[in-house]
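Shown here is one chain on its own, the form predicted alone, set out as structure tokens.
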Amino acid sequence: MTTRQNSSSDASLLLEVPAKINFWLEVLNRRPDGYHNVSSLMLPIGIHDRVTAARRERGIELGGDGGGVPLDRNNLAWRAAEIFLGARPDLGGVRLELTKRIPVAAGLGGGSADAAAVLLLLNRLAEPPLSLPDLARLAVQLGADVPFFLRRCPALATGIGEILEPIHGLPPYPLVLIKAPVAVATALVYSRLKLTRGGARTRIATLLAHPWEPRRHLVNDLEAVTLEMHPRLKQIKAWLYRRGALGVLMSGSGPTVFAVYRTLPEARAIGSEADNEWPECWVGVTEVLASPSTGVGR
């Protein structure tokens, strides 16, 4: 989703970028250069980061309200509007303000997210603006969740998570988020991962043909390692399977942990039960974005 910002003095450009879940995440084994491939159904969700980008002279200033994160050269979204000005030095500078909502370090993408929308931003401002493929090499440099923010619609990613084929069809599944309050290294859960799958399993069409038994298709090759990291999230797993889910997930290394429900409702009065009986953790309610937003405001 995309909204215009109301100033007249200010020619600045605003993007509101998803988080994202994944539906599933098979990793198949470890490549020579140290990364994993793997099979993964990313879904975009309706939790948005907000970020603004508007020219300057020189240079790049990055403001907002981070939610706790650096607004400098340690943040994602910084180093984004770095490798665009590599690109297209011809651009100058740029001015970024970053509104977090997205949960950080949740396993929702929301770095990824705004590294994305601040490629997506600058090259609206570059004229003439990279390509779509010119762009999403540029992306993969900065993380392997970093291209499939910029088509936010539902797609299979494979390779490291690069390679990505929209899916179409699916329907926007209410969820009910919460992430307790455990940092996770996802490396640390990389490096105790046995690999035994050795092929992807999980297959688009099975699920399209039965998409509200989600339990058959929810797997997270990576879920074991950290709920015996911490095992609060196998309680909160548990509760929530209690509370009529039609099936519970974590969401990449963690900690945030996801239920599809059958309505939104539904979802919505579960979420109130959860922030009392979770006090200590983030809740959210939301759903699926079955279709793209594709457009950006000025």
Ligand code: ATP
The other form holds:
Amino acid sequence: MTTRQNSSSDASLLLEVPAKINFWLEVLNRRPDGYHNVSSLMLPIGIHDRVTAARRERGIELGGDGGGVPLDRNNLAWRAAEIFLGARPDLGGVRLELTKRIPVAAGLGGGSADAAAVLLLLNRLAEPPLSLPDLARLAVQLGADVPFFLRRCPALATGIGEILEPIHGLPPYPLVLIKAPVAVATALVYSRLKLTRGGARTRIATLLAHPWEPRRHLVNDLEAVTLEMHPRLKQIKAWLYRRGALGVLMSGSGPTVFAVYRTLPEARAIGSEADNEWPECWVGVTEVLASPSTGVGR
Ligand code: ATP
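Output block for the form predicted in complex with this ligand, input the form predicted alone:
Every chain and every other molecule in the complex is listed next, the one we just looked at coming first.
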């Protein structure tokens, strides 16, 4: 996190918050409250939204580029500010600015990332700050994935996604991401999926022993249903495998599909090919952020 000085000389803080992929995602069961228990290896990747925050006397102001998401109460960034100010009314108010680069409704967790960024920024502006466990309690009220973005490091997520165990020792996998312009009806996908049993412990040990055989580990219980609804995603997966991917999987509830490559130059070359082959799609080339993020600091 960095500090900027604006013209009226009140400091604004800036945070670049990464997207995530689910290297695997097992849906274990449905809970009485409607949420699902999951077991997922969540990895931050090098595509970032940018959020800035500055104190104001009262109220919330949200500006910038929402990438098509309204800059009002419907925005998770706004809701995060509301929830934080509810817990810490002494802060007064906040002016936020959002620059979206993470594709929206993509399975890359962009909304959750922005919400977590706002919590982290506001906590930096509050004196004294909330503890990380208190911040995590606010985060989970905003969404099951939000706690992951408070830490932004590779983690095994269980519970509804809020119980996080950091995983060290993974390589910075080079990735090609392709998001087809299809809308995934997440609730429908969850209603149709087949549940599997979690074998996360074994899988993490095997993955760390054989990190360059990712295909053995890539599982997403939501994928089969989504691919059935959107056959184009199957074609994209097959195309990436034909281009030498070590593993290909849909992230979260999709529709973004990620492919793991051995080197970044190889990923870049396939990314350029993908731009020509799939002109209607968003294509991204990046890496897994395998080391802990720089975290909170001025
Ligand atoms: P997940 O992987 O956590 O399921 P996602 O990556 O599929 O999420 P998001 O980009 O987080 O999807 O968007 C999901 C919904 O949240 C969209 O319908 C969008 O309108 C809404 N939303 C609210 N605020 C934001 C935000 N700041 N960024 C993105 N989406 C937002």
